[in-house]
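The chain below stands alone, shown as structure tokens; this is the form predicted on its own.
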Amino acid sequence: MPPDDGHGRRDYDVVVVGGGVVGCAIAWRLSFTTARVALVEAAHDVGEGASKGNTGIATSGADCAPGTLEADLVTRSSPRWEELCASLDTPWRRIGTLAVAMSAQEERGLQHLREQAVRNGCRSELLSGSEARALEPLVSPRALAAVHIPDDGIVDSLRLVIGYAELAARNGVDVLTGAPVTGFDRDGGRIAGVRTARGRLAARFVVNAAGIEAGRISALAGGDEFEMWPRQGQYLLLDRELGGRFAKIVGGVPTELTRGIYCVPTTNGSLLLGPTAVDSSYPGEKAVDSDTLDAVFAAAQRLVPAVRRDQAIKLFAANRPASDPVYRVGPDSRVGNLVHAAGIRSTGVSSSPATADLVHSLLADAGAPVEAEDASAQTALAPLPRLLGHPDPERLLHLDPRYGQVVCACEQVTAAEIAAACAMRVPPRSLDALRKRTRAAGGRCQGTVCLAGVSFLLSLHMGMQPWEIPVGEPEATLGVAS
């Protein structure tokens, strides 16, 4: 971290505001340059906003409106996923999507989807119902037709955000969490500093990647006026018993208003149903309701009759940023050293690599010192061996005896994996943050069995008493007595 100037200020070439998938991807891209970079995030950990609650689909772009910046960035990102995820120790599989028509009206909509795919240069094929079931036997026997998009994939979006941030930090980016932006210092028509709850950062350039808060950040900086609002999605997470049987992502036919409800097999083997899309006015609203979840379940079961409600292990809601227009990626018209990466809605994960490249180019065009590449930068994270699914568990025991201490039985998370997570440059500071890195307490029992052991190990690494360990944000502790 650059030293302060004696007045609590630190000096950076670029300060990225927002630690979601877009902000962390931008910090990752800039970390390969010689620029001095900081990323500031209001929450206690990166990936706590929309990035924490999405489907984990990395679309190839077939369902994006042709000719838009969104379509361009998504289609440019799609071919890179195998190499990128390997470098970020992030699970990824290119399994393809089936958009399934269950009625004559929906069948007519498939032609529009197919035309979009062709215009975006994405592979796709129109299938009969029986051909769709040959690819995914779980699809309803009542399905009339489907479009197969073979290049869509699934990614562990939480590990992706962590991977971006961790590699950036190892390359010298200062990742400052628990640092909400409270204001900006101006020098004429430019930003001179970013004020946060953790002190002032002198900044030559600022990137606004604050998600739902991007409009507020722009206003604080004296930049362009635009409105952002939360669009809530509710989800059901189902057990591996069914999720492990899926070969494809299964969804309905997208409309002008929504991409619809999906059945998404996760990289971990579970099954995600959702999301809904309801605009609201309160970014912190994450409550679920039975009527909405009933509708999600009914829509999923219509596509896949094998879906059962008793397979659900978790219900949750998350807010993603909504705006009009979407994909506001470009320089501010009022503030010469402010670049926006805002309005990036549900395809933030899918477009993140190319969005990061675009912001890097925009900064270079604006005069930021980001063009010189750092030859000494680390290009990949060494894969962390994990017990779950490992072909040779005995070798892991020789590597570290703590692999023999299974703390989370559902996900087979060991003491060795928890120790490795706590040794990261961007370490977990809560049980939720540890779950994002290791999946501890994220399986079938949702921590019912393992929470005591997981919290005890985390307390040892954090130097705290177990009852002091935050569940999420620092004020939300386990709440048990000493």
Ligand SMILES: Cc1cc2nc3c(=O)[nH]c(=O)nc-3n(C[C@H](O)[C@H](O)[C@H](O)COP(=O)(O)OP(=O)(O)OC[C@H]3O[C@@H](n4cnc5c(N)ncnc54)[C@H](O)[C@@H]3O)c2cc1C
Given for the second form:
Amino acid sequence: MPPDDGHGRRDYDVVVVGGGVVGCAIAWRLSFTTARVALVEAAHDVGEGASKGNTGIATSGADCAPGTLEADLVTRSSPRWEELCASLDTPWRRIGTLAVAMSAQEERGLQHLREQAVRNGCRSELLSGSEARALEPLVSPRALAAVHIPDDGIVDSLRLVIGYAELAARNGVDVLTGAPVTGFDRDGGRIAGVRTARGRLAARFVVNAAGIEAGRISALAGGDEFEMWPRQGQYLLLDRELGGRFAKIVGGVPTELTRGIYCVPTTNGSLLLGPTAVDSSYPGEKAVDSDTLDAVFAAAQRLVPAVRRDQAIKLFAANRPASDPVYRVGPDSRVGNLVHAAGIRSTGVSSSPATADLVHSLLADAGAPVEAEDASAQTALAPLPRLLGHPDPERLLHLDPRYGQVVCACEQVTAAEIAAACAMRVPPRSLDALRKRTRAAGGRCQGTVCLAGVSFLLSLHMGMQPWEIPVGEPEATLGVAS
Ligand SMILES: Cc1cc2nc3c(=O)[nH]c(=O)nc-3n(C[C@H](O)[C@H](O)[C@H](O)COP(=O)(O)OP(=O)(O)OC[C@H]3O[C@@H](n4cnc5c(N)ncnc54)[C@H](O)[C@@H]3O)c2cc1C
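Starting from the form predicted on its own above, please write out the structure of the form predicted together with the ligand.
Time for the whole complex; same chain goes first.
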């Protein structure tokens, strides 16, 4: 961290506001340069906003509107996933999507999807219902036809955000969490400093990647006026019993308004059903409701009759950062050293590497010192061995005997993995943050059985009593008063 300037301010070439997938990807890209960079996040951990509750599809771009910035950034990102995820120790598989038509009207929609795919340069093939079932036997026998998009993939989007932030931190980016931006110091038409709850940072350039708060951050900086609002999505998460049998992402036929409900196998073998897409006016609203979840389940069951509601282990909601237009990525028209990476509503995971490249070049165009690449920068994280699915568990015991101490039985998370997560440059400061890094308490029991052990181990690393460990933000503890 740079020393302060004698007035309590530290000095950065670029301050990135917001530690979601977009801000973390930008910090990661900038970390390969010699620029001094800070990533400032309001929450106690990175990836606590929209990036925490998405479907984890890395789309190849077949369903993006052709000619848009979104389509451009998604299609540029798509070929990079194998290499990117290997370098960020992030689970990823290119399994492909089946967009399934169950009615004659939906069948006509498939034609539109095919045309879009062609215009976006994405591979796709039109299949009959029985050809679709040959690829994915779980698809309903009533399916009439489908479009197969083979280059879509599934990614552990929580680990992706952590991976971006961790590699950025190892390359010298200061990741400041629990540091909401409260204002800016101005010098003429430019930002001179960023005020946060953890002090002031001198900033030559600022990137606004504050998700749903991006309009407010722009207003605080004296920048362009734009409105952001939440577009909510609700989900059911089903456990591995069925998820492990899926070979493909199975979805309906996208319409102008929504991509529709999917059955998405996750990289850890569970199954997501969802999401809905409903505009709302309450950014903090993450409640689910039974009518919506009934509709999600019915739509998923129409595509895959084998889904069962009693396999649900979690119900949750998340909010997309919506704006008009979407993908407001570019320089501010009023503040010379402010770049927006905002309004990245529905495909922010899928476009993140190319969005980071674009912001890097926008900063360079604006005169930020981000062009010199740092030859000493680390290009990849060393993969952390994990017990779950490991071909030779005996060998792990020789690496570290704590691999023998399974703390979370559902996800087979060991004390060794928890210790490694706690030793990260961007360490977990809550049970939720530990779950994002290790999957501890994220499986079938959702912590019912393992929370005591998990919180005990985390308490050793955080120097707190187990009952003082926050579940998420610092004020939300396990609830036992001292
Ligand atoms: C239901 C749903 C399903 C989705 N499915 C997919 C999918 O399958 N594939 C895909 O590619 N994308 C998907 N998305 C979209 C994707 O999740 C978003 O595009 C992406 O997460 C947006 O990232 P972000 O960094 O812009 O926003 P966020 O993740 O919200 O990050 C913004 C960050 O800014 C911080 N912040 C806010 N105010 C301040 C402040 N004052 N100071 C400091 N920090 C601040 C917030 O705390 C937050 O961490 C989905 C989204 C949702 C909600």
